[in-house]
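A single chain, nothing else alongside it, follows as structure tokens in the form predicted on its own.
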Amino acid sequence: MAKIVNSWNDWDPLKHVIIGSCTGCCIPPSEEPSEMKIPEDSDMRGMPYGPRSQESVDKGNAQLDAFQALLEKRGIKVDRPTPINFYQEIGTPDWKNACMFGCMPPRDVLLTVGNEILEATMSYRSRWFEYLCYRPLLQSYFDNDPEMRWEAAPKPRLTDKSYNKGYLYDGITMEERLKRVADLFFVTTEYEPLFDAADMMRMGKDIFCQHGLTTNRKAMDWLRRHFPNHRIHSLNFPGDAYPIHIDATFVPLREGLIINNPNRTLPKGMEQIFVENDWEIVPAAQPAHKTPPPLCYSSVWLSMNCLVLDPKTVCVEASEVNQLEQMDKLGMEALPVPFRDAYPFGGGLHCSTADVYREGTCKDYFPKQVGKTLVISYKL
């Protein structure tokens, strides 16, 4: 049986990959952690939950599947989960909920690291039977591929235990959001271990974690222990008032070479260990687009969410101007890949894919550890 599962980075030659589905996708109902992502000046705010409209799902969809034809063209192997009743009520014995979400961006669900892939534990309560959109796919790869490791971190229980109640409260100020990300003070406790597998950032022997609104401390500490052979490191970025992801702040586009969001760079502390390591963080280029397009969580900062295809190729929106061209002065080149219409359901090109398998081996591009960015511990 052929080997299927293998991915060490995000710039390895990419060979086989899933991209979501807008079908069947919902607006959820209002949480204490999803209401901290949504920008103030969004038009999501108050919107009410249920499914998304036909014709905009319809609209994402046709990008989706023209995004697979692009990546098929070019020998690259796609497949798609299999979209469950979004619109329906949930629940466990600790909570209910009136509906989900969607699987529009596997990349929040599934981390694959080597040969293993991995079902986050999500920290939103509307995203919690996510997983199952997958199942099909990942027991199709642990039965055909006998090297593959499928596991699941520990599903969280989501009781209020898990959430700083009343964290967002009206009336809160830019200056005071800003503050609580410089303090890292989140709305997610360290109860138990929460995360999104888009707030990791896999770079050979060291996986770097973004610590925001969706990933805790606590969830790094399980990772570093059930990963015992690669780092784990916590990376933050106080000039994000919403930190939810890292592959819209801190994205690395080959080996050596990082563009990092002006507007949430790297602390003084945590840039070191890419220093010492000979690592170029460059400032990603200005979106193209001053606001997001209409009920869209994310912000304009999805212009830098690309798929890099190998380390001389790499997806840009198509409308992303800017980005396009600095792509081009960095000496990649640049495929334009319309994506506007699937923002609404999760994201851009990256957060829309989840790797399979790419060419490459697990590398330590980080010989020099002289930082101090390992997770070591967490205040309960």
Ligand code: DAV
The other form holds:
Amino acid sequence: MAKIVNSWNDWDPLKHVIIGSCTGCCIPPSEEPSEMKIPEDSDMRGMPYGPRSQESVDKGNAQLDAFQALLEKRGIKVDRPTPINFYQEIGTPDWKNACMFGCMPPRDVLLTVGNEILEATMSYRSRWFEYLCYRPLLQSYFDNDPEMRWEAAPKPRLTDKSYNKGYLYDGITMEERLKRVADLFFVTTEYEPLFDAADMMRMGKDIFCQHGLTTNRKAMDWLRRHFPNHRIHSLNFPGDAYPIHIDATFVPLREGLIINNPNRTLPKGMEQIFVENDWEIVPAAQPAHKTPPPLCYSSVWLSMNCLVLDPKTVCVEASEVNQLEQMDKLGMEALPVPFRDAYPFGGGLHCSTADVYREGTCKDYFPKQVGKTLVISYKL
Ligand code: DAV
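Next up, the form predicted in complex with the named molecule in place of the form predicted on its own?
First the chain shown before, then all remaining chains and molecules of the complex.
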């Protein structure tokens, strides 16, 4: 039987990937952590929950299908999840929620590390059951690849103990938001491990995790124990008032090269491990757009949320002219992919995919373990 699952980083040659789907996606009811993510001036603020319009779903799906066709033309195998009925009340013995979110960004849910695919805990109630959409795929990988490790992180209780009540209050200023991020005080507590897979940047033997609204330190400690042959690091980016998911902030393009959101740079002491190991950190190009598309959770920095196909080739959103130009300057062939109609469903080209197979093995890109990033224990 063939090997199906293998991926150690975000840049080795991609052979097999999952692309999400907009079918049935909903705007979920407001919850403490999702409210935090929505900027004051966003048209998402105060939106009633319920299914997204069929027109927007069709437009999003058309772009996802075209992206699939582009990858398949290049010999990359593409799988798709099986959407469930997201517009139904869900619950556990601890809570109820009026509906779910969707299954557009598989990157948030699935963390591939070598021959393992790990289902993340997630940190919103609306996304608690999202793993079900990927189960048909995971089960078939498990059935057909005898080495595939299928794992799920402990499902979180997500009771009120997991959230800092009143963290977001009316009239909170931008200054206060930024201070809280700098102080590592987030809406999620340290009560239980919580993480979205998109907060992880996989770099061979090292996994760098963004500490923010969706991932806490206890999750990093859980990952440290779960992956004993890896080194788990914590990164934070104090310039980001809404820190969720590392992939519009700090994005590796190939061995030795990372683009970093210029508004969200690493604090002192955290850049050292990259510098000492000869990694170049380049400020990412400015987004081409002043605002995200309507009803979008993410910022304009989805411009840098690109999918690397191999160390010389990268997919970039087609209207992101500055980012396309920068890729060229950095020696990458950039393939333009129209994708703004899919953004509102949860993200860009990186978010909307999850690795199944990339060539390559687990390498040590950071032999010099220096600076202040290594997670020893979750305590601050
Ligand atoms: O800048 O809004 C989006 C990341 C989505 N996975 C941002 C982060």
